[in-house]
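Heads up, the chain below is alone and in the form predicted alone; it's given as structure tokens.
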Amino acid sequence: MRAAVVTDFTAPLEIQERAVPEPGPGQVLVRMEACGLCHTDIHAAHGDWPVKPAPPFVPGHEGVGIVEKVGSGVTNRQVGDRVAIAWLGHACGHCRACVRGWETLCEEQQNSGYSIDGAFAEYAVADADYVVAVPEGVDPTDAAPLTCAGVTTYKAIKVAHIEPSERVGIFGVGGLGHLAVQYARLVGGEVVAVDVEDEKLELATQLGADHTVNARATDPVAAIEALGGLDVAVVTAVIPQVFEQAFASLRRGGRLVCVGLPPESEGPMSLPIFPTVLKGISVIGSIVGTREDLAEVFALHALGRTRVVSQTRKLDEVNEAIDEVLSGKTPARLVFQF
């Protein structure tokens, strides 16, 4: 089989013929159809964050395929079901985070496409437990970036609270917040959209936002305030200056929900804590969605609450693809398709 494979972290991804891996105990053998590009992957092929992965390895957690082999002990899928393969590629199971519904938290979790191989191959292995069925009716190159993106922010506006008629800021809108804008409007939330592209701001007011702010031609901060400042401020950028507007532009009680991850190289976040503390400001962390979000993700898209916007590239293209969504210029999701 072939597949994209990180061999250094200062290296393009080579395309290497492999051994079409053989599932385990427990293990299904995927055959992909789609996987999308998500910023982590490239993260983990530059070695951008605190925890890096080990070269060789193959990135990819927004995988969706056919079921072609299962393992010994596999009773939940079967071959020919059509599943997910996602970030959360295993939990404990035991701990405290997973029996109490954060799987997502656990500490002896692994990462597909980063602490073990992920989907971008023709074929990956995956634990039968963690893959998520895809319902009918929704399009391979539509579940994949359903995968990362889609839960990630869904379950950033899940964790937000957010109350009907509340002001909800999405600061970046890309792969993850044209979607973001989405879930924001779904719970009722009166949507600001904050990027530096036209383009883009253009898509998210196709996709139900209220307001677009350019943070490249306006103070994005008093451009909010001009509306009145925001309730809940999810930031899906990866600049922390970005992180600081966002808080900025929040009013009292409002909540900041960080959801992009920088590059170590970028630095920390300032957070002033007088603002903080005298207006009552909530800053909230949140890391991808459980098994049971995905699913959730995927039964709106299918009843047609949701729209993917994306283009396909082949694999042979990856380190291109890769060059495009660091430009900023993607229009939303870039998705490799097999």
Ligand code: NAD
Contents of the next structure:
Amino acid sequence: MRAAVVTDFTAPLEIQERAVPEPGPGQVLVRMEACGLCHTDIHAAHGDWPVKPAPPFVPGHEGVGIVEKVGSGVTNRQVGDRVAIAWLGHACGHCRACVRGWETLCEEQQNSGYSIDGAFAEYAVADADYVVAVPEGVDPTDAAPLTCAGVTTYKAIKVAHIEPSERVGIFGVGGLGHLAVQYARLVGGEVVAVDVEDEKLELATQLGADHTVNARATDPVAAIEALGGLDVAVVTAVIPQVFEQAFASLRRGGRLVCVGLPPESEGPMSLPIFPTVLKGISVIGSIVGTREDLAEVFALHALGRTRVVSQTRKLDEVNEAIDEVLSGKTPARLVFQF
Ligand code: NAD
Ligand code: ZN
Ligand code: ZN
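Switching forms now, from the form predicted alone to the form predicted in complex with this ligand, please provide the structure.
Full complex below, order starting with the chain above.
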């Protein structure tokens, strides 16, 4: 099988011929149909974050495909099932986080395409309990971006506890952000989309954003202040300064939801104490979503409530695709098709 492999944080990915893996006990072998390129895969390939993956490894955590073999002891999946391989590749199932419905905070978790090989390959093995069924009526090319970009922003909107008519800013309308705009609309938010590319802002308007702000052309804090300020700011951009702008755009009682994960070299965001206290601001970190969240994301999509915007690429084009995402010119998500 062909796989895109990170061999070194400073080198392009290599397309390698590898043996098709055998599913171990409790695992399934998935023949990949589609896998999205998340910005996280780029951070992984570049070793951007404090906790680094160990090359050689195969990125990819928006994998969707068909179960081709099941390992011993697997009773919940069958050959022929369509499943999604998400960031949460495995959790312990019995720690405090897991039993409280916060499996994404499990300290023993394994992450697809990071600590274990992921879905930038024609086949991948995965824990049968942690793959999520893709329902009838959800196209695999749509299911792929929903598997990370979708579930992550769906959860970010959930943890912000948005009430209808609250004003919600989405900072960064890329792969994650184009879905965040739609989930914010679904809960009744008045949506302000912020990006630096006009094409992305036009897309945000088509997807239901009520206002757009080009942060390259205008000061986003002043532009949002003129609208009356935000109740919630969800930040998917990859620059600490954008988190600071989002914070400064909040009105009293506001919530800052941190989702983007800038490289460690970009340094921290600064959080001024005085306005945090006087304005009663909450700062929330939000990491992907649970298997149940992903099932809900798929169900909403099957109902026609969301639109996934993507373009397809071949796995051989993985390095060009990464450059495209970094250039900011990609419309929402690139998806590798197998
Ligand atoms: P992306 O590259 O598709 O989107 C980033 C967007 O930010 C682009 O549209 C870009 O134009 C925009 N942007 C750039 N500069 C900006 C600025 N100054 N102001 C506003 N917008 C600006 O990336 P993505 O796949 O959506 O991922 C975004 C981030 O989220 C990455 O850091 C990724 O690792 C992280 N992520 C986090 C989680 C989580 O669970 N918290 C899950 C998935 C991804
Ligand atoms: Zn656990
Ligand atoms: Zn991701």
